[in-house]
Structure formats: structure tokens, C-alpha cells
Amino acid sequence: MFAVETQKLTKQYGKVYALKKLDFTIDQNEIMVLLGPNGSGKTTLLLILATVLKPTSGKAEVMGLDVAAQPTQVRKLLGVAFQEARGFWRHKPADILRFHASVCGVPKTKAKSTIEDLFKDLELWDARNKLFMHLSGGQAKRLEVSKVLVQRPKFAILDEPTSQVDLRGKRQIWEKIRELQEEGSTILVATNEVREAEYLADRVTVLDRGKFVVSDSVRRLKDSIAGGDIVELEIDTSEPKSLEKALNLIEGTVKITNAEENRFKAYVSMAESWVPKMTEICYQNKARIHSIRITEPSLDDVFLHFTGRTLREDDK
């Protein structure tokens, strides 16, 4: 059984489709990252799975439970960190987390130590008795994610969990999400931040304009781009043209350029298998390798490859 499964899931507002016939699965104990720009349908999918929105048509199940027909049972399994931090403006972070833990059935003794640890680990300790309205954007976001981390749900949903958070804070949150997975949670993260996706994902699902585009591991998505890896070489050889010709014959080579003497730039698929073959050819041709620099495609490049658009295009 999948932890999450949708079949032809559709959400329509008038003539506009936020999701259109989406088929989508998450495995048990997997971190799935939804990648797409604003307007791609990420948040709509999360809100349907969280039983906040009802689908127009199609089906969505969480742990075998239908989100439309069995919302109460689904909510018992869920923990949600919303895109916009939620909190009454005059409440304090410590009170907010204690209340959340109580509602979710976390024992008081366990909740107390967990909340203290989270405040320290996520650098919220000095802000624990501030009013919610006085928190910075980054502090409020840390607090929102902390609700899920206190709850330790079977299925965790996080919508842009590190927006407005500095790089140090992002890494702290990512580590906490990883710990949650290690304890057995299935996790769904929506983001348009490629660094976050690459750090967290067991698999990435690309959404664009409400439609499923592709789903796979980060490595396989990058390897699917022909010529996406760039290998820059500095090679001492007396016959650069002959070497260039030989390198072009390696399987996975898309293009070789030799703009400067003894400097080559190779556009290849799967550099990890191309480079060993290149070194063997250099040895056979008595060419000495001085340096190798490999640049792999990013998830921005993956999105562009599959959709023809950039992740930030809709934000302009």
C-alpha cells in the first residue's frame, strides 16, 4: 500500500484548473518533494491531502483512507506546517507549542522536553516568551515547522518549510525533517527551492500548471538530461584534434569544444561513467591530464528540460 495515492485528482475553480487529473504516489517512509513554481498546484495538492480542500473530481488516499470520505480518520494521521505561519497574535511560542502538543495527544512530560529541545535546536529559545506578533518571519516559520516536529505524525506535510529562514536555519530544519523520517514518518514537502529539494528528497515530483510532469530520484532526473553534465578538462597533448575526435566517440558525449589549446569542454550524459572512459583514452593517447572540473545540472535545469520554463518564471 502506498502512503499516499491520487487517481485523476482534479481541483477546478470555474474554468481554471489548479490540479488536472493528477496521478501521484508516495511510498511509505519516503520524503517526497513537490517541485514547481507558484501556481503549479503544489499547495492545492497539499490542502486536499490535509482535508482542508475537497477535490472537484478524482480520488486521493492517505494510508488507505479516502480524504474526502474519511477526513476525520485522515486528520488523526496528519501533521501540517502551512506556508503561512499560524498563531494567535498575542500568544507566545511556548504556549502555542504546548497547546498544539496537547491537542495532538502528546504526553505532557514528553511534550515539555521535546519543546525545550526544539527551541534550542532551532534557535527559538530567546524568542519562546515573545508574543507571536513580535516574531520575525524566520522565527514564525521555525515555530510553524516545530508544530509538526512536536507532534511526530505518521504523515507530515510541509509547505515551503524554510521560506524566510536564513541558510543556517534552513539546514537545522532540514536535519529535523530527516530525523522525523528516521523515526518512521512519511513526509511530503512542497518547495520551489532547488537546494532544499536536492538535500531532502528521496524522490522529486515536478508539477507544472496543475499537471504531473515527472517523478524520480534527483540523480535520475539529472541524468535524464542529455549533455547536462559539463566536464572541463586541461590536458597536455601534442595532438589536440586527434584527442578531441577520440573523446567525441565516447558513449554519452553530446558535444566537445576546444576553444583554447589543450583546454576542452565536454557536454556529456552521466559524467560519472564518462570520466573513467576519458581517462583511459587519454592514457592510450599519451595525453597528460592536468585538471578536471565537473558541473552537473541543477533541478532548475531539470525543470527547464521537462517544461521549457524556469522555476521562477511565474514569479516575474
Contents of the next structure:
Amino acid sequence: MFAVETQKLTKQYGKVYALKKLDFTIDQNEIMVLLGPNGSGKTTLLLILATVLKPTSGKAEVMGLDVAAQPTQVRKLLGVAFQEARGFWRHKPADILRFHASVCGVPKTKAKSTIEDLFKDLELWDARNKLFMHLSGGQAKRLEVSKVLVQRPKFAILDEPTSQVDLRGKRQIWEKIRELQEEGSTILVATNEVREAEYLADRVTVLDRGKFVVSDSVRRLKDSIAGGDIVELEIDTSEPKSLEKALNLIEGTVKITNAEENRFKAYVSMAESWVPKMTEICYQNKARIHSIRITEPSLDDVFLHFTGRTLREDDK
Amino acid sequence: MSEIRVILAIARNDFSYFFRTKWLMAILLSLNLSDMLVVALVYGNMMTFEYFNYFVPAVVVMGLFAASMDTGRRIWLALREGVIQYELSLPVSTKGLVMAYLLAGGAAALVYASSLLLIAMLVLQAGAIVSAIMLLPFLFVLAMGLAGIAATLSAIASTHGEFFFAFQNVVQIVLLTLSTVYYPLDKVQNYLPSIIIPLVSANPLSLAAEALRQYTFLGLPIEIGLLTRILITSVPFAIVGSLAYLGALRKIQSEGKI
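The form predicted alone done, now the form predicted in complex with its partner chain:
Next comes the full complex, and the chain you just saw is listed first.
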């Protein structure tokens, strides 16, 4: 059984499709990252799975439960960190987390120690006595994520969990999300931050304008871009033209450029298998390798490859 | 965790939100106490009947009304700040969430009104404490009904706060004017058309004020008939309010906003 499965899931606002016939699955205990620019349908999908929104048509199941027909049962399994932190204005962070823990059935003593640990780990200790309405954006966001971390749900939904959070805070939150996975949770993260996706994802699903584009592991998505890996070489050779010709024959080579006499730039698929073959050819051609620099495509490149647009294009 | 426990936890949270809003507490208390200790006293000297004794119990009902109506403000805030989306993701049914808000509204108003009742009993040196305690459950149902009205208003007003407060003022004027909270029925009959008088008599605020005057302050024996009328007139408000708020939540779930 999939942890999450959608079939032809559609959400329409008037004439606008936020999601269009989305088929998508998440395996048990997997971290799935939804990647897409603003307006791609990520948040709509999360809100449907969180039972906050009802689909216009199609089906969505969480742990085998239909989100439209059995919302209360689904809610017992999930925890959500919303894109914008949701808190009671006149409550302090500890009150908010205590309330969340009590509603989600976390025993009081366990909740108390977990809340204290989270305050320390996520650097909310100094803000613990502030009212929610006085928290900074980053603090409110960390508090939002803390709700899920106190709850330890079977299925965690995190919408841009580190937006507005500084670099150190991002790393701390990512570690906590990983810990949650180690305890058996299935996790769905929506982001348009490439680094976050690369750090967390077991698999990435790319959405664009409400439609499913592609879903796979980060490695495979990158490898699927023909010529996506760039290998820059500095090689001493007396016959650069014949070496270039030989390199071009290696499986996975898309293009070789030879800007200067001893500098080559190879656009290849799967550099990890291309480089050993290249070194062998260099050895056979008595060419001496001075340096090798490999650049792999980013998820932004993946998005560009599959959609023809960049992740940030819609934000401009 | 059972549904009821979750409902109670949400209700307790909203209940505490009411008392954490210090500016509101300050406004309500200062208005109600000035009504009780200044307005009633001054008017009492101008009236031909014991207006002070008549009006002080009614201030308890006015406090109950104002505190109940704050449920609508809290619902409106939850809608505006998106807290409602968070609450819709909690392990409780949507109907349970509506129930939690009405319970919280009723409980917060009851606790607030009880403090006014205590002050009023001290001021008027009323001793029917048992009667006062027996009235509380009925005042709670009335407060839930009024919270239902407030929920309806906030659902209609959507995220437009100014509309909510405008609607609230209209309801306040209508419900309090068409009641015996300020004046006895024979005085009201002098300035309102006779066709409206049955409404004034049936107004749950009139009934509650009357029950407080008769049973708590005059010490008359409690009549089930009057208490039943409070229930009969309050419950429809609570039901309509629940349905309106439920409708608003369903709309959020289908359209993403109201």
C-alpha cells in the first residue's frame, strides 16, 4: 500500500485549474519533495491531502483512507506545517505546542520534554515567552514546524518548512525532518528551494501549472538530462584533435568543446561512468590529465529540462 | 483521543483566548461596571420605580451578550489569519470544530457574566445563591445561542472585519432594544408598536433578565416555564449559528476561501 496515492486528482477554482488530473504516489517512510514554482499546485495538493481542501474530482488517499470521504480519520494520521505559520495571536509558543500536542494525543509528560528540547534545538528558547503575534517570521516558521515535530505523525506535510529561516536554522530543521523519517514517518515536503529538495528528497515530484511532470530520485532525474553533467578537463596532449575525437566516442558523451589547446569541456550523461572511460582513453593516447572538474545539473536544470522553464521564472 | 476530548481541548483553547484579550476585558468590564454602578444609579434617581434594582441584573445579561458576541470576532480572526485551516487539519470533524467554538463562546460568556452576577449580588445584597447557580446552565445555553448568532455574522462577513462589527452593532441594537433589558414591558409598550411586543416578550435576553430579577434578586421560587422558554428561544440561534459556521467551513474546504 502506498502511503499516499492520488488518481486523476483535480482542483478547480472557477475556470482555473490548480491541479489537473494528478496521478501521484508516495511510498511508506519516504521523503517526497514536491518541486515547482509558485502557482504550480504544490500547496493545493498539500491542502487536499491535509483535508483542508476538498478535491473537485478524482481521488486522494492517505494510508488507504479517502481524504474526501474519511477526513477525520485522515486527520488522526497527519501533521501539517503550513506555508504561513498559523498560530493563536495571544498565545505563547509553549501554549501553542502544548495545545497541539494535547489535541493530537501526545502524553503530557512526553510533550513537555519534547517541547523543551525543540525550543533549545530550534533556537526558540529566547522566544518562548513572547506572544505569537510578536514572533519574527523565522521564529514563527520554526514554531510551525515544531508542531509536526512534537506530534511525530505517521504522515507529515511540510509546506516550505524553511522559508524565512536562516541558513543554520534550515540545516537544523532538515536534520529534524530526517529524524522523523528514521522513526518511520512518511514525509511530504513542498519547496521551491533546490538545496532543500536535494538534501531531503528520497524522490522528487515536479509539478508545473497543476500538472504532474516527472517523479524520481534526485540522482535519476539529474541523470535523465542528456549531457547534463559537465566535465571540465585540463589535459597535456600533443594531438588535441584526435583526443577530442576519441572522447566523443565514449558512451554518454553529448558534446565536447575544445576552447583552448589543452582545455576540454565535455557535456556528458552520468559523469561517474564517463570519467573512468575518459582516463583510460587518455592513458592509451599518452595524454596527461592535469585536472578534472565535474559539475552536475541542479534540480533547477531538471525543472528547465522537463518544463522548458526555470523554477524562478514565475516569480519574476 | 476521542472526538469529545479534542472538541473540549479546542474549546478550552478558544475560551482562554477570550480571557487573554486584555484590551477586550478592560473595555467590557469598564462598560458593564459603569452601566451597573453609574448609569443604573443615576437613572434610578430619575425613574419613578426602583430602576437600580431593575437594571443591575440586566447588566449581567448585557455582559453575557457582549462576551458571547466576541465568539464571532474570534472566528473572524481565525478566518482572516488562516488559523481555521490549521484547525481543519486537526483530528476532529468539521462539525466538532463548530461545536467547540460554540461551547467556548458559551463558556467564556458564562464565566464572564458570572463574575458580573457576583458583583451584582454583592451590590444588591441578593442572597438566592442556589437560584443563581440553577440559572447558570440556562444562561450557558443562551450564551451558546448568542455565540451562534455571532458565528453567523462572522460567516457572512467573511474576512471583512468592518462588516462583522457593523453587523454585530445592528444585532446588538435590535436585540437589546426589542427586549425588557433596559425597561419593563409596560414601559416598552409605550414606545414600540403593539405588533412587536410579543417579540420583546419572547426575546431570550428579556427572559434571561427576567429570570435573574425574579429568582436571584427577588428570591421568588423558580418556574420551569420561564426557564424552558429561555431554552426554546436560545436553541434555534445556536442551531442556525452552527449551520452558518459549518457552511462557511464547507465553503473554505471547497473554494479555499469564503
